[in-house]
Partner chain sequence: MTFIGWFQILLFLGAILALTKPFGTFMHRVFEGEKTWLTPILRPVERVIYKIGGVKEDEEMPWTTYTIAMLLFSIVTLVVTYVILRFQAFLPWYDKTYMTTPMTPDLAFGTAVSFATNTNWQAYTGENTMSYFSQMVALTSHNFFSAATGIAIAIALVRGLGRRSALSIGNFWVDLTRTTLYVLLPLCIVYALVLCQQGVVQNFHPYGTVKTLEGASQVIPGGPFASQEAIKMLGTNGGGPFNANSAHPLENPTALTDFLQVLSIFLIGASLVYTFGLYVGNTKQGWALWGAMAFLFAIGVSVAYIQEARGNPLIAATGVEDKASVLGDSGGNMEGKETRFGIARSALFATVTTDASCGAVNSMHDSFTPLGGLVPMANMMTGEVIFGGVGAGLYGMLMYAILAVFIAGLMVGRTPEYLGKKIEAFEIKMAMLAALVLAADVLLFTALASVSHVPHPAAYWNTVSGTANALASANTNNSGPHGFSEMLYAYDSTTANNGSAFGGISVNTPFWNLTQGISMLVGRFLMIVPLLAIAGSMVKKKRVAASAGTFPTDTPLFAGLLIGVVIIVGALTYFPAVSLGPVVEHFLMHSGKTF
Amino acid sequence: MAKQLLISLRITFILLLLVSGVYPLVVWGISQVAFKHQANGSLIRNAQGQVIGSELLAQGFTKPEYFHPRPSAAGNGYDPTASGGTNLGPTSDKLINGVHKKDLSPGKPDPADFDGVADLAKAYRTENGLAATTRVPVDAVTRSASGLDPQISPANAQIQVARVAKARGLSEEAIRGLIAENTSGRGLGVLGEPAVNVLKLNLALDAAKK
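The form predicted in complex with its partner chain, please: structure of the chain above, on its own.
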């Protein structure tokens, strides 16, 4: 027993050095040379060279001239220090019927102040000038698992085209072209779903304006 205890202390020490020291540092060393951009968080810079975010992390957009991401449950929205989903179940009244209250005292979020799916769908229709009977793409009114989903479905992007075109004075055709450029297809042709990167698309829109 004492012999085995001694071995376990010594083995723990040497293996710890190997799997928590050598291994991550080897991966770090190689990746900092070979995949520097990705290893450091896939950061995006604006025309002035300032870092404005990561192409993998969603940012909040509310202005009509930008495409809007999916709603977020990460912290107070799109907060990478508190990633996560709503964790509300399929029969949650809050998830379906929660209503956004506008008259809250500042800085004191009411836990009941939550946009349910019905409320989000209504806002989405108003924002994009859709009829009350138009069916809304499901990803536009549901929160992602991470709260940082950088992408939206192509269907969701197409519906937002008219609003963005009007706000920017650009042709819908030009915007559709930019959507196509910022859409990633299925991995290896079969894996996952096609999706549009919102931040990259919005950056492309800003660049197109000039």
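Being a predicted model, the structure only gives us computed values, none of them experimental. Under this definition, the rigid core comprises the largest set of C-alpha atoms superposing within 1.5 Å between the forms. Residue numbers count along the first chain shown, from 1. What changes on going to the form predicted on its own:
Annotation: Cα of Gln32 displaced by at least 2 Å between these two forms, core superposition. Relative to the superposed core, Arg10 shifts its CA atom by 2 Å or more between these two forms. A movement of the C-alpha atom of Leu191 falling short of 2 angstroms is seen between these two forms when the two forms are aligned on their rigid core.
Next block: the form predicted on its own, after the form predicted in complex with its partner chain:
If you are looking for partners or other molecules, they are not here, because only the chain is given.
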């Protein structure tokens, strides 16, 4: 009995050492050598070396001189500690038309208020100078499952070009060139759709000369 117990303890210790020690260290070492940028969060730094974001997480750009990400339901919006979507189905009236209640007091809207697709589409058309009947890309008016999708569709980016160009005093042609430079293709040539990383595009805009 004692012999069997000793054998069991030895096996447990060896497996603990391998699974909780050696294996994680090997994987960590390989990732640091072969995929250091990705393994450390795909962080983006400014010219001073300060971390200003990640390629993997959306940020809530709202100024007219920047490209805007898709809407977010993560916390109060773009909160990396509260990743999540709306969990509303495609036939939900709340998802389509939103919820709009009387303000609790001047300047204090009811926390139950919720902008639906119709509201988001109206705001998107207004900020980009589009006609009320203009069709807009679906990612411009829907929230992603995580609320932190860092990318938008090329169609979404192209619609925002005129606004950004006007705000920055740059030519639309120059901005379209930056979009092309920051557009990733399909994975392995067949998976997914082309996409534009909003943070990287906005940093390229800041670095562009008039």
